[in-house]
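The chain below stands alone and is given in structure tokens; this is the form predicted alone.
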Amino acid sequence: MVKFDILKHELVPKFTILSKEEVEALRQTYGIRKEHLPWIRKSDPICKVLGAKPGDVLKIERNSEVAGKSIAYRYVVPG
């Protein structure tokens, strides 16, 4: 069985788990609770590789020819 690091695949964007301070800054900037962010399940392969657990917030950085850099966030939920 061949195993590979999915984070190194060219089509997978950069994922980062935010610190508590970064989550608080994000919350204050947008005036939201982290539960209002789009969700990603703990069982998602990216969450498994990163070791993300429910309650964490992931930052997703994508490169775009049109927009340059696109940043999105996901709230990790059980499942």
The other form holds:
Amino acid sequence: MVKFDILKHELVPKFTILSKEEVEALRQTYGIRKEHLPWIRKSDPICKVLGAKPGDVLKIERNSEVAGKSIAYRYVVPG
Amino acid sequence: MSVNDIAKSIKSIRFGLLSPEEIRKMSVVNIITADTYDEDGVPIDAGLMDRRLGTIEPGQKCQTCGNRVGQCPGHFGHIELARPVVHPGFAKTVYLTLRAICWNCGRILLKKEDYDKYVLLMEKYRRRWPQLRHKLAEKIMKRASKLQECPYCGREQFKIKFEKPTTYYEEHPEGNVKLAPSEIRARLERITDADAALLGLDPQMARPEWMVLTVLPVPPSSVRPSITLESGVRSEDDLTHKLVDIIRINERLKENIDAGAPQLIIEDLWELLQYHVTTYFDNETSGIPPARHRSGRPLRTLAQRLKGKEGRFRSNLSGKRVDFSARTVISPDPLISMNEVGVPIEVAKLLTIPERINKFNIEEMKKLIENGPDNHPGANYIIRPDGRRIDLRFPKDRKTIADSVEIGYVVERHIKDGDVVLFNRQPSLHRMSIMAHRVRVLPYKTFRLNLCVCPPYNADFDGDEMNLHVPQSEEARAEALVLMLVQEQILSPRYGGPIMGAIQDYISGAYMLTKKTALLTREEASQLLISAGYDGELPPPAIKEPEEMWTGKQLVSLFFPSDFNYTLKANICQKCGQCKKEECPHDAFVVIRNGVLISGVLDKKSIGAGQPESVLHRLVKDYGTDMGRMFIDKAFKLFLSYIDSRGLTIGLDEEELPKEAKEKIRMVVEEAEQKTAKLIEIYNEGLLERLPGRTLEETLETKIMQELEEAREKAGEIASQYLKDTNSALLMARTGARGSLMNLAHMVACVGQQSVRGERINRGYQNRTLPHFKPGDLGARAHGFVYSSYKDRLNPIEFFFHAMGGREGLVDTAVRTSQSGYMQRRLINALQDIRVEYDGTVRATDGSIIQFKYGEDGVDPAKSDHGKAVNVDKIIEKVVGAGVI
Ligand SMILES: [Mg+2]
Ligand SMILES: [Zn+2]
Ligand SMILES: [Zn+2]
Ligand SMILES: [Zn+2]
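Coords for the form predicted in complex with the partner chain, given the form predicted alone:
Every component of the complex follows; first up is the chain already shown.
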């Protein structure tokens, strides 16, 4: 079976794993702990493709109908 | 008692299971007798009403703590069960746990390496994702249930079957073996503390074997008070009844065991005990019959006391009752401001506001005190600085009291004109369901409200009642005024547009007044403007000869700001191919230049409630809510005064069509009937072509439906062509005031196809809808097509079909409201505590982020243009001044 590359699908937004420094900067801007971000499970297809591990933070860049470009973050948890 | 007096504050709450030792420790008496009172009405010792359990009779002292009724908190007792029973609330957990452990040694059925891995993982979860621990435990239990042989003692494992509510079997090769609760408890006891932690239990707070009860706590008598009826007969609480059952069976079981009765009898009694304990916890447990009272009524046991709308949570804990509120029927008053609410004098005399006396209001307050509780602007109480309350109902000489008050006293005075109150109509589905109004004390017994606030409250006057609340503090009043005042809610966050605006007669009136033919004499014009509260100069007349005349457009223009520009198409626009704009024959092209209505009529599109991008929307958005309120209060009165002076009515004779039109309609319908017959013929011959994805029968149905719907539409078109332009129903439909062209067509032309479940009517007898038709008749008439119009009257068969369709509509609305009500409840429960923070993020109460920017764009829809932050077209129009549509 040919493996389907979900990253190329037009409905899948751009995901990136943040570096330690970026995560720290993010925590500072919002004044939060990582747990306060919305969660995503390690078993999520996008985490599998990116190889994200529990404790990582993902950045999502979407094209939004209302805002043009919108940015969100996810905290990777086990499961 | 104030916040500062609280001796202890709660930092955290921890839930666990009661151990048998704990139950015994907190118990003050071991209950062994099923009886409650002896012949003299004295509680029996060691019975369910033992005096050590607390006192419920006034004047009696508690045998345990020595307190009297209000003071004694009540004390638990306990029952020693002759045999253990499964706690029904944990039956599922018991099952999952049993599956995961060895029946012999009690270890979790995991290979050594798996076990070590999970121990480490569980420790990691505990530190980093404590919320996810139960998920891991679930995974471990699932994994452990797979192993066939214990890695520790090597014994073969058997599959465990769980039968709701509390029965467990072990599947042995030679057949199923029932597991007795005592056996289950023994297995659970063998689980080590470390293993219990892996199974998601905290062994300090909840040892697994505690899920099987050996001791049952007996709640204090104050939890299940007995009541004495007038006849002197004592009646016990449902919980007591249930406990009596448990004790009886428990005693019998004990006796039988002691007497060495056969195993079978003991097992029967044991199961009975389990049944009683199960229903004692939850009498709606599925799979077993509910325990009933002697009268046949199911008992209301523990779970029933907590669950549902009438349960402890929704009824007693979330359900708040308040003072300073009133409720009565509502009725309309077009003469008061939209910001006001008419309050009956009788209500005003009961609702009060505490006002502190100072040097500015002391004279007024003295007057109010003198008036007392029975004369309207009066007062009901005085609170002295030492906290003493003086009731003004009793003293005869209020004058002396009035003279004795000083600065610093507080007067609980009646509400009066101008006070701020909250007004509410249930169901409170959105924030506009509770708005702040200013009081207007009026005679008679109903709350009065301006008609423009009907849409946000979804109110009408067919008997609707509403609630009124009086804020008691200065802060509450200020907040209500700034955030909740009606005019601040004109623009709805539901969609970027005004939710309040013209409805019904306001729209008809606006149309009639702004029509080209509306010309007014000096007297008429003056009269209208006075009723609208206009106090400026009359503009120069539009027509000077032979008599001075003013147009309605001129009068309306007086209420626009002088720099107001707007262009739009009115509701009456006929969508003619090439729009002639200002030259529109229907005067449907609305142009406002520099605050003057140059062309076009005002109707639903420009001033209606719930119309985004309307004149009203622009006025409120660009000139503020004061302007919006002013326009609605003043200009709208103009419309009503005008419709009052002209009258708008519909009569039976108006809905009459000329012979010619009736003939045309008859022909259209006849044609459709023939076409239908033709379709049926083709179908019978087997020549009908199947539509994709449909059966032949469905194809026929669809085609017939299409044909008939077309016929009804055509009939309606003919009707509206022949109706006079002066027809009031037509006016209302076109302007959007009330009703539609379809309603009109139903009245004058043809009611058309009736349907049930989106299909022609197909039910009733075998192969026919009614015995009046031949079996298998597929014709229009036989399947609910109503040829008549309402005016022509329906024949009995048509009437019957019409009732069938009508009933479906009623049932639908009834079902929908209950469904959407439940959905609303769940949504509110989920969303009630999230909020938009100052940094634009949406967060829950623990600071966790729900959205990184509210709605992704951070736009408040109430302050937006139909959802957009800016409306470029309107800005250009404003700057350039030309109509860009
Ligand atoms: Mg009603
Ligand atoms: Zn007591
Ligand atoms: Zn074992
Ligand atoms: Zn037009």
